[in-house]
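Consider the single chain below, provided in structure tokens and representing the form predicted on its own.
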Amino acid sequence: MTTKTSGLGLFWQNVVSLPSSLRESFARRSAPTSDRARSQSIFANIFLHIHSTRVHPHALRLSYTWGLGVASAALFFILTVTGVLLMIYYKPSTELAYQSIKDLHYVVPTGRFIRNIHRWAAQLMVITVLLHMARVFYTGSYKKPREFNWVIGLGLFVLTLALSFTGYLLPWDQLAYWAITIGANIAASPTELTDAIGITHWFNIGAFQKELLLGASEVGEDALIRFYVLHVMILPILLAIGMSAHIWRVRKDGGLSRPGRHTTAAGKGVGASQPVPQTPSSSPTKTYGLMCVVKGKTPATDQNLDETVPSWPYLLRAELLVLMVFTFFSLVLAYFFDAPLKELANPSVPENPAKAPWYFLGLQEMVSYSAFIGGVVVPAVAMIGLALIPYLDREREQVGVWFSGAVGRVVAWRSLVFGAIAAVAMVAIPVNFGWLRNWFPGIPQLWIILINPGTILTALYVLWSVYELKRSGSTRMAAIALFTCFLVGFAILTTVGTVFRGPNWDFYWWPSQWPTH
């Protein structure tokens, strides 16, 4: 005999299972107690499905990644946060813009340690990006089947400056407003070339860049409100988007690059020097279905589960690990040192020297000699070169090892030391003995703009590069010979425009020899 409960009992039995009820209709699983158990909560969660369910130790290892790729995403995440909490603040207008940072600075409660968090997690995200580049080129991580996946890494390269350039703006101080009208000077250089040969009054596409670039001819209100739209819309969306695709074709390629690999019949896998033939016998006898969560009968994965991990907690723990640390690291430069804020802009009173980010400042060094150059040509090279990379270097070898193995070590230290050469020679000879209007004062401007130090220096490093393909025989050598060279050539010419210019970009060994009024 059955007891019928009453309406209000029943709705009493409601109220009491509430928060279970709340938790059962928000997860759809229990916390995991199996292997398998996890693997399934990964595959049916929407923020943890761009994980595989299982990860090669190899994966792991600190020595390999770094964590390079997930501190990169999550400072992306840090800068989000800290950006939303700075909007609420932030005011993007001419007239407002530069009091409200300083509302934001001495007024709001915790606002200046928030914008200084939003300030060092931007600088730590470029340099992160940028190892994370190095670190996917040495181990040769980029070969067949990734080669698109590095072209959307150089993307996503691009996409973190130009944010970074787009905030440099915002505070609208002195500091921001001269080292924007470097940029848009930049973009504007194709003049330069245009005035040389004659062609300006029917074709400046110089303006036009500039123009597009600031909403106007000088850098004011319309720059600064396309500025911000860039910064806090468009440019972070599209940076979502690349990384989910990023992280995707990584997860679709089989998991990170890893040495003693070989591609298989499914296409997963990377490239191996030596293909291994799979025969009946060799072929993997364990399959995996449903992302290796239930075992059944579907083409081979190559995979051996005894040789994985499950995801969660190996992966996750080491992520949630990264995340911590950058964290931790954003909030002690946060707590130490204050993100720059100098007198309101003042179109009327030039910085001297005025400078572009610090990322920015090697090809700032390049441009003082030729904005066309500097600023437009070699940057465009080097980045179609860098894309062309894992087109041009088809060498089916083991990727995953670090240079290749001990040639390529050798080769990547010889570059190191020619790139650093050729890099201070292409700064000390103009310094010490001027440049070709010195020795050549009625010299066409023609020749000044494609025969400058940025130029040279470009020249040297490619004729390297041929020079080891000739000897070696290897377009990998080559590629890390040419991608070396520019990398040191970019750390001293950076080095160069941080330290070692002063006013009117001449060159002083210490900032006490700049002269003083």
The other form holds:
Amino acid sequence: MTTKTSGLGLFWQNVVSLPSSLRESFARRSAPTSDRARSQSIFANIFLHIHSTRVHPHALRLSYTWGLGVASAALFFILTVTGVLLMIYYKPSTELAYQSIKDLHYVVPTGRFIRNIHRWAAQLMVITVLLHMARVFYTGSYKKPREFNWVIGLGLFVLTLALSFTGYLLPWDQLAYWAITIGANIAASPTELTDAIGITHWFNIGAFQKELLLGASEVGEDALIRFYVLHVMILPILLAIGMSAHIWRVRKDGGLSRPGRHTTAAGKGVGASQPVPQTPSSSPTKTYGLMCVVKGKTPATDQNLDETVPSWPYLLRAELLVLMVFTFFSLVLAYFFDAPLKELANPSVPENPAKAPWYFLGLQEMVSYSAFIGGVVVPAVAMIGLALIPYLDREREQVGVWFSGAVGRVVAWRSLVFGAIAAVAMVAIPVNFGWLRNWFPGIPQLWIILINPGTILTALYVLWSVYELKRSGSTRMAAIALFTCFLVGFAILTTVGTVFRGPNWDFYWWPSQWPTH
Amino acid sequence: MPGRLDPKPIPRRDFLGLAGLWSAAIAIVGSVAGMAQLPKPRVLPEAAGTVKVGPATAYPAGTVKVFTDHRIRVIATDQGVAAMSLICTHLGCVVAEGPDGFHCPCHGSRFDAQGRVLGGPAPRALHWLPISRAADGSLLVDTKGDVPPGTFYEV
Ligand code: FES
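Now that you have shown the form predicted on its own, what about the form predicted in complex with its partner chain?
After this comes the whole thing, all chains and molecules, with the earlier chain placed first.
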């Protein structure tokens, strides 16, 4: 009898303590009350442990990072959530895709809003990734030991664009259909060159690439499924893996770059450049240096430990703030501006002008001189050049300083002016005077492919960088010159493509001057 | 002394370990190569490129017919019947017919009435397509084919 009641009593006790034991098993520790406990929590939590337990305040300075890396990650998070929601209604088939987007827009509760958020977050992400890249470049943060992380970052940039582009086809409207037709034909454009030198018959890499992308020779059902799979599975997974590696390496390389500090092998991690020796018996808990988890100076390491601050709360709070700010932006944009949806895709009549999404319009401008050079060669050269920058500029001074100081600022300004003038000239000349074919009607196609405004602009930029290299004797300055030129070139060509190109890709000062037809 | 002609025998365990590693490597490479073939179909899932454009009698000299769905334009002169593709040779938009030839809405390529490039980025003239006659007497245009510009099919 007694055992029974005590058994029941025990059970009752367990029932009563159910909430607290559930919570304990879930969080494994009670709410941290000291910096030390907060550091422990970061360290022990699978979701938080990508942070180091302490960060340098420099990494928190708004005017240094502008929160752009975190913003890109936050937008990716928003995109994943909204994207999964959209998948509940979207049907990847040429018959139903357009209708399902219409359903989302008009019938599904909050469907229109979610789709708008997805759309705007995607655009914002392209911008933040670009700006993040520029920030990393201009602060010299690609330098040793971060060279490879710069390369990973470039990969993430390409993945971001690829994700935007593959998402573009899914609504199956006119915009989508013709943008993908053009995109797939850019993949096929090496044929332009192989044709011109007459080897297409043996080596038709262009057609192969196009077929791989579309699963057919024209944009249709197979292309839609392929782009869908890329958009919702392959590319996001690759991006998530790449992002983890990217962030992990930032941490392993000693946190964000900052001035006056070359990371040495011993100095990885937080605070101390000399790890505090600890024998196992004196370190009953995790050995990220007990000294690091209390405030104030400590005589033990001769290091100003106030140099770092605990990630919790400072870093986590900053991250949360960035997430909230960008969620807010996306919400506001989504509330006021609807994502466009043109008429149903019509394979026999393109839009006029048929324009790609804005971040590709610079490319479209280049492509309108030569598909192969503008769509394949120049982007590939630019990407390879960017990837090589940390290996070709190995100067160690001035990491973590904007423009590497006053000289760099001047170089950047000069290159900005030069790059802008060159880009404007390369658009203005063909617009006003035509190009080779207008001057020499019988000219061989090979010349038209090779000598076009896109090639010349790229060559001018490279020459300018070489000039800056000679002038300053510094590879860093040459890199700044080249990067700045490409950045303004991209900005100007994008603006031209967006604002000044109208029907038949003719030049107009304003869309209101487009002929009505 | 073990040498090239008289090598030291590999210990059995090392041999088995290496053999295991190598067969794992070969299996992985082989299966990846096998999977990589999947996205490239052996047969493209689409209808043949031939289009029936009606009986030859429907094409007296001077006729111009545009088949928007197939993006082709069929003309007849006293030399015969000819078909031209309306797909821009630049990046595959469909060209529109204007008073002085054809122009492409996408990047501004221009073609004359014979489809020759007048300006813009298009690398070659619009494709002229082979015409043949079906068993029932109607004309067939092969949209995947390619004949030199100015090739007419005599009816
Ligand atoms: S597709 Fe015709 S000009 Fe580009």
